[in-house]
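For reference, the chain that follows is the form predicted on its own, supplied as structure tokens.
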Amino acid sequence: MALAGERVRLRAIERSDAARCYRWFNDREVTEHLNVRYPMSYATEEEWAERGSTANSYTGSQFAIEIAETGEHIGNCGMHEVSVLDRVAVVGIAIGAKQHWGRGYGSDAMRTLVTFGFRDMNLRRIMLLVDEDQPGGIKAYERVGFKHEGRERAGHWSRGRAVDFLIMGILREEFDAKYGAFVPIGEGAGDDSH
């Protein structure tokens, strides 16, 4: 089962994704704003893909991002640090295929992931951290509906200097106001099942 966005599909990670991820996460330009500092071995990526292909659960999940029209794998995203009690999660995303940067795939993937979090996982808040000097990412998150909540000063060491993390979040009611409230099957207007 894949999660369908307008332009992308989110699917489970497969072992065969390791080779692409190995290339992406050993490219300094791709990892510039990620928490990836050291060279990745192919064995590490294979282990990650193996875990990702079998370990998705409520408390954490990874997805491959594919262009819906072509099926091309262009990046990954996921839910992390999911709190069952608080119904809160941290999300992350990376578009590794640089030729697809700035084309709206990241925004659509994030909107699809957040929709899954609120509609299927019944979360009430989703948050992320983004480098203050990553304007493209910030704008993409704002388009989805994330709001600025705070700043983690000197939260990330990147490119030889300390960079502030911006804390951004979206609440379920904000998401519903922007995209329409979720109506479970059988509870919609005009339903004659009663």
Ligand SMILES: CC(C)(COP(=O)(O)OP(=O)(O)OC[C@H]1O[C@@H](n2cnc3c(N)ncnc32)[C@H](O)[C@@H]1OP(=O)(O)O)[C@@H](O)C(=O)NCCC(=O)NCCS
Given for the second form:
Amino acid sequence: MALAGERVRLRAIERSDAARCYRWFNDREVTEHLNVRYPMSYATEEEWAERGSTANSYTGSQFAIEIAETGEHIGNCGMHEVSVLDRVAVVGIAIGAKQHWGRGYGSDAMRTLVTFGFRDMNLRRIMLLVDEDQPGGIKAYERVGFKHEGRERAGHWSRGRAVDFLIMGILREEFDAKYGAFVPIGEGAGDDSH
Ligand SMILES: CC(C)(COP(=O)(O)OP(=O)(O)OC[C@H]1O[C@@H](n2cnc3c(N)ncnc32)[C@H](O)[C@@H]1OP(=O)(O)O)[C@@H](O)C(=O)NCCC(=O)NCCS
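Now the other one: the form predicted together with the named molecule, given that the block above is the form predicted on its own.
Okay, now the whole complex, with that chain kicking things off.
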């Protein structure tokens, strides 16, 4: 089973994803807006993929983003810091395959993740932080329905200078108003080679 968007699907992380993630998360162009600072060892990526492939739960989950049409793994996204009592989550996303930036995959993956959060996890609020120097991300999140809520001044150090982190959030009622009160989440076929 995978979570189906319009153009991507979100599937479980597999151990075999480690090699791609190792490449992506050692690429400064990919990591400059992320909290990834140190060179990433292959062992760290293997460990991450191992954990990601077995440890999804309500309080934290990771998904691989695949192009629906081709099955190509292009990045990852996930729910972090889910508060069970507040039913609030922080989400994150990285499309590591740079050739696919600006093609709508990030927006679709985020929309699919948020749909999962509201429909399947019964969350009330989903938020993220994005640095002010990441216009592609900001545009993608606005398109999904995230609203600007404030900023963490000088919250991120990027390319030798401090930049603000923008706080963006979407509430369940805003999601319902934009997409309809019930959006059934599709079950895109997963890779059946395992
Ligand atoms: C941020 C990210 C997820 C966006 O994914 P994406 O697939 O490129 O996003 P989309 O194509 O859905 O939407 C981006 C939009 O911003 C536009 N855009 C991209 N770069 C832009 C720029 N420098 N200025 C203005 N608009 C820009 C794109 O053209 C697109 O708009 P369009 O559909 O109207 O053409 C992806 O670029 C990424 O993972 N980057 C590296 C890691 C990262 O920074 N993660 C986010 C941390 S918060």
